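Presented as structure tokens, the chain that follows is alone, the form predicted alone.
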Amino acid sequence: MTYLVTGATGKAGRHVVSHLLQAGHHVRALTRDPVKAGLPPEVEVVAGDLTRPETLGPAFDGVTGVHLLTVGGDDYATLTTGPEIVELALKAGVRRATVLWNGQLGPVEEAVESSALEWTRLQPVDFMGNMLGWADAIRKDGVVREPFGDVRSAMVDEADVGAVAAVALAEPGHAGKIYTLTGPQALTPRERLAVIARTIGRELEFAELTEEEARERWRRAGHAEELVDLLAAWQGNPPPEAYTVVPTVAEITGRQPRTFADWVGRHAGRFA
């Protein structure tokens, strides 16, 4: 069987294709730029790009199931072309999906959750990768500037979110779930600035944007007024979902999901 994983260059993307290849599957990785990709030689990388469906017609081909970005393009932004991309990978014969929301709904999961497709929601509370963020202010100066210093959140490791998609893509039983991901404990940024400190051996500093602040920083970088909004409401004001410890990687996987030390402990490199 083939599975196709877009956004298979990303921070939970690569972690889905490594987890179907570890399983004894073939992977075929969709990427606007297969030169860049990357991924291990016995992956089938091939070019498309989410927000114009026209290139992807040929990704589908023999594609069993498909793992589904929800935002495309460099801003991030949320994809509108869900029914196109539905419709292309019906015709395909594609039976299986999982779709990884960015924190709200929208066409993708509308056109996936109204189809004939067995699709499964994945919705992780945050990534501990975003954490990577923090590396060059770290390295540079050891002060990390952020908004709310003392929200919690139960983020998750990207590769407990590829474990539970390969596993919801490869085997049945999870057609028309929803799954909260979410790490094994729930900590501040200030909590996860000093678990940084601890494993580096060094002394950082955290620094407390106001939300206005934070609401400028995010604009300069280029982020769309939408994506704004949410990352200053998810940040400064998350439902409880996001800060609630749920067993959910360790029902579907097996085994328990890692913690932020353990994260931590395999990118130390990035922020010494």
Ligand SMILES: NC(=O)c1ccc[n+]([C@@H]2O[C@H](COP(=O)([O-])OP(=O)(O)OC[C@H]3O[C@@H](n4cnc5c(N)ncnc54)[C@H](OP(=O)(O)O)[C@@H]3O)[C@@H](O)[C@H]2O)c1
Second form
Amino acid sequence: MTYLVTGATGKAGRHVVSHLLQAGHHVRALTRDPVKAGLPPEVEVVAGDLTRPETLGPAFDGVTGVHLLTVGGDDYATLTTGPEIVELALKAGVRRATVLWNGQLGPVEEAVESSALEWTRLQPVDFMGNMLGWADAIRKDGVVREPFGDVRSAMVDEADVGAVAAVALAEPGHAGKIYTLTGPQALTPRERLAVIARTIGRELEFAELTEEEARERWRRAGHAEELVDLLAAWQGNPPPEAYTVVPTVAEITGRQPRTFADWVGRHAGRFA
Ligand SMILES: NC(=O)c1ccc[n+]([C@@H]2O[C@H](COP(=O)([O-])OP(=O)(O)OC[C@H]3O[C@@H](n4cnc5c(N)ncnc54)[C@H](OP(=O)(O)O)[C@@H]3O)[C@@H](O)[C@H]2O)c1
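Having seen the form predicted alone, could you give me the form predicted together with the ligand?
Starting with the chain above, the whole complex follows.
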């Protein structure tokens, strides 16, 4: 079986790849730049851009299942090419798809879910990997400047997102399912910083930004206004799904979701 993983070089996609490999499958990875992909040697790396369907045809040859992103480009803009992507996949004989949503439904989900593909929609809350965005500040002066310091998120380890995607793609019984994915605890940014401080053995300070200061910083980072609104909504006034712990990771993978302390332990070198 060959599985095509889009976003394979990203935080979650790398884990989709590694879990499919561990299960003994052949993995093809799509990237805009194969030279920089840095994937294991047994992965077949192909060039393609989800915003340009004309680049995707060969990527689907002989593929049983595809793991799909719903946003593209470095500004995480919603992909409008869902119908073309699905048409190419179906024409190549692809049968199954996992779709990694981005907080709101868009053309990829709509096209996949109204098609003949056996689809599974993965709805992870914030990835623990987003905390790598704090690493420079922690290493530099130990002060993390962020908004919404007391708002909880049931952050999920992207390794668990990858594990669920691999099961949903390669095993039967997941068609038409929508899986909200969380970690085992809901923590505030201040609590997360305390976990990092304990792990690396340093005192760290949380300096709270106003929402407007945060929006300005996201814009300066090049984020599209659509993403700025989404970040502000999810971080400042999240829906209950964002902070309610659910057992889906354990139900699908058969193992408990990884804790934030575990994630920090595996990435401590990035903060020290
Ligand atoms: N981060 C979160 O908290 C979170 C929460 C819920 C859902 N999600 C969803 O999960 C997805 C993956 O997030 P992540 O944090 O793992 O992303 P990431 O680490 O920033 O990686 C982005 C990935 O998207 C690929 N990509 C971007 N534009 C592309 C295009 N035009 N064509 C093909 N590939 C393209 C990149 O591949 P190349 O650069 O190699 O081409 C890279 O593999 C996001 O897109 C988001 O929708 C994220």
